[in-house]
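Below you'll find only one chain, the form predicted on its own, shown as structure tokens.
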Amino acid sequence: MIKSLKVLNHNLSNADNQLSILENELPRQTAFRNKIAAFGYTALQPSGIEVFQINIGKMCNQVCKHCHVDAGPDRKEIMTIETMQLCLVAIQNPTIKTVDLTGGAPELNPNFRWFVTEIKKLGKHIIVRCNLTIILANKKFNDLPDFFKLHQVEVVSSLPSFTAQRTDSQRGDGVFNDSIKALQMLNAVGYGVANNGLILNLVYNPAGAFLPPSQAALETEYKTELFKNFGITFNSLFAITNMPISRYLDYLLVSGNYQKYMDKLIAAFNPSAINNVMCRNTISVSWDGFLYDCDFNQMLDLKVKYPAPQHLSEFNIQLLNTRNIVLKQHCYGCTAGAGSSCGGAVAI
């Protein structure tokens, strides 16, 4: 089995390690910070939180090459039920709308099933992100399909591609077909059906160290395809430009192509997509508590800016909706081409 970076001991493993790396080229590389103040932002502030994005925990079925989390079965980082606690009540603010659960795989936290049940209590729209493959790697996990149904979560998950060979080459081997099985699942119970309110979104990320082309076109592919051949309908497809950060920066360092592809992501910079990135209307929680203006920002151990709260226990969502965004060279990965974030394409 493949094992994460963290266990393994890498260079890669320690977020200053990655910064030091992502920073290093500067000043041939123009600062993201001075790219966005040529177009009047002296600093990038939130428009307002209205999601919620909590990584509940970094262990994961699978292993993928492209893992910005690092996530794997060996990660034993899981949130507890106390900082559960403490997220429902930072929620219960009116302006945040959706709670996001990420990981890892989020299902395997052992209070999943609880805190989505709790989470619905309050009104909130639920997004989870769900690798697929969970809903087949335990009999226990079968039945997600209803359990998302009867709390009308919205699913989205990754699939790099709609063939098996260019998704196995990044997921691990079986991963294709697992998630195929697990999709047919999903529709069964009415996910993926045109105005019925259960939503499956899918993400595609690129294998390689290129942006992702047209995400109207390629959504357009993808149904095509998957329905063709497996009879497999979902609601949107979301194109996800890769970050420079944990497996990814290591598979471009190892095959040398680091330096092209920051130079593609700062060529590439489009203004339209600033007002849009995610880091403008979310909070990142990690598993421990902590607040970060984005998930990237998160793998990267950037906590926000004080005087902003960094901790659950003190949340104060004044403070943080009157914060500056932490910026960072990863940053252009959120602003190129059509721009990225964890909905796909922001300046379509």
The other form holds:
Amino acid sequence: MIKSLKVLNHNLSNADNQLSILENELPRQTAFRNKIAAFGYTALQPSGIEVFQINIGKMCNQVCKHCHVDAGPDRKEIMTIETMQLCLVAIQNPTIKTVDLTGGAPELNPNFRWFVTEIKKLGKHIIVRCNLTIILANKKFNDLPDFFKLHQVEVVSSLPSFTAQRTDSQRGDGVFNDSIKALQMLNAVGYGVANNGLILNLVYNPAGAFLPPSQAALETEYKTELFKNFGITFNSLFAITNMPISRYLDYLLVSGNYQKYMDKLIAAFNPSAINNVMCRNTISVSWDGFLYDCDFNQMLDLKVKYPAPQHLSEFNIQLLNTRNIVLKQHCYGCTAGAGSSCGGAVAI
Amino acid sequence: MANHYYNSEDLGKFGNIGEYQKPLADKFFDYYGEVFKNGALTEKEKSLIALAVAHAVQCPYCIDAYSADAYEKGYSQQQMMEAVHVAAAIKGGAVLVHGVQMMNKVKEIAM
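Could I see the form predicted in complex with the partner chain next, after the form predicted on its own?
Now the full complex is given, and it begins with the chain already shown.
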């Protein structure tokens, strides 16, 4: 099994080292903050916190080559039940409509099912970022589709291609076949098959050093191919750009694609994506309860800017709503082309 | 100056041809952009055709551009190589079919 950068004590497991590489190209590259300033954004502020995204642990049964979390079976960071209770207090705020659970594989947190049940009691919409293969990883996870259905959870799952070769090249040998089986299990309980409220969305992200093609064209092709070859149906496809951080940054550097990729992101800058970037309506919470503008800033250890509270124990939505979002060069990843967010493209 | 005719960085300067003749360059790039939009064929299908043609005309810039574009749009390595074989078959066939002309001439003059 491939080890995480953290366990390998790799240079890039340190957030400062990643930031130093990303900022090193300045001034050859235009700083992101200067780029958006040219379009009238002297700072970027939230439009309001509607999505509460929680990373409940970095442990995962997969070791994907592009993973910005550097997740894997050797990661031991798991959210405790005490921190989950702090989340439950914070999300009682009525502006928060959606709780987005991510990881690692969030299902590997021993308190995952309890947490989902408690969130649902508060009437929040729940998204689980399920890697699909977890459903088949152990018998005790085989009933996850039924559990998701019981709590009307929206399932969002990565599948970088409708072919085995490309999927396995990014996510590991055998992942495609297991993902197909898991999708069929989700379809079997009613996910992604009708207008029954059981939403199954797939995520495309490029298996290589390039940007996603048209989200609409991909969705049409995925729907055709997955149904023709495997009888699988789903709701929507989100096309997400890979962020030049963590393991994907390592891939870019080792393959000699880093500079070209950054140039590509910058050349594809789309000002119409700025308004809809996810950091404007999302707050990201780490396994140990710290607060970040997005999942990517979390992995770069860029906590929300003072005077906004940096930890759940001091959660204050008013202060968070007036904060300035922390911007660095990786932010170009969310404004390239049609833009990118956890919900896919953000601009035409 | 590097001692070779092709420089990969020149692909990024393609638009500069307008410096010497802007109206014609504008017409060409407008046309080019229209050609590659979704139509009776999809953008993805057009990309694979462009890849095959790029090989047939042996344009290194086009091969670079459409190898990346076709792969990014989701074609597999096998599909892309089959497209190159289609280009090779047509080019090879184009040579060989002239063999009939050669035969005609030889038959005309041979005893």
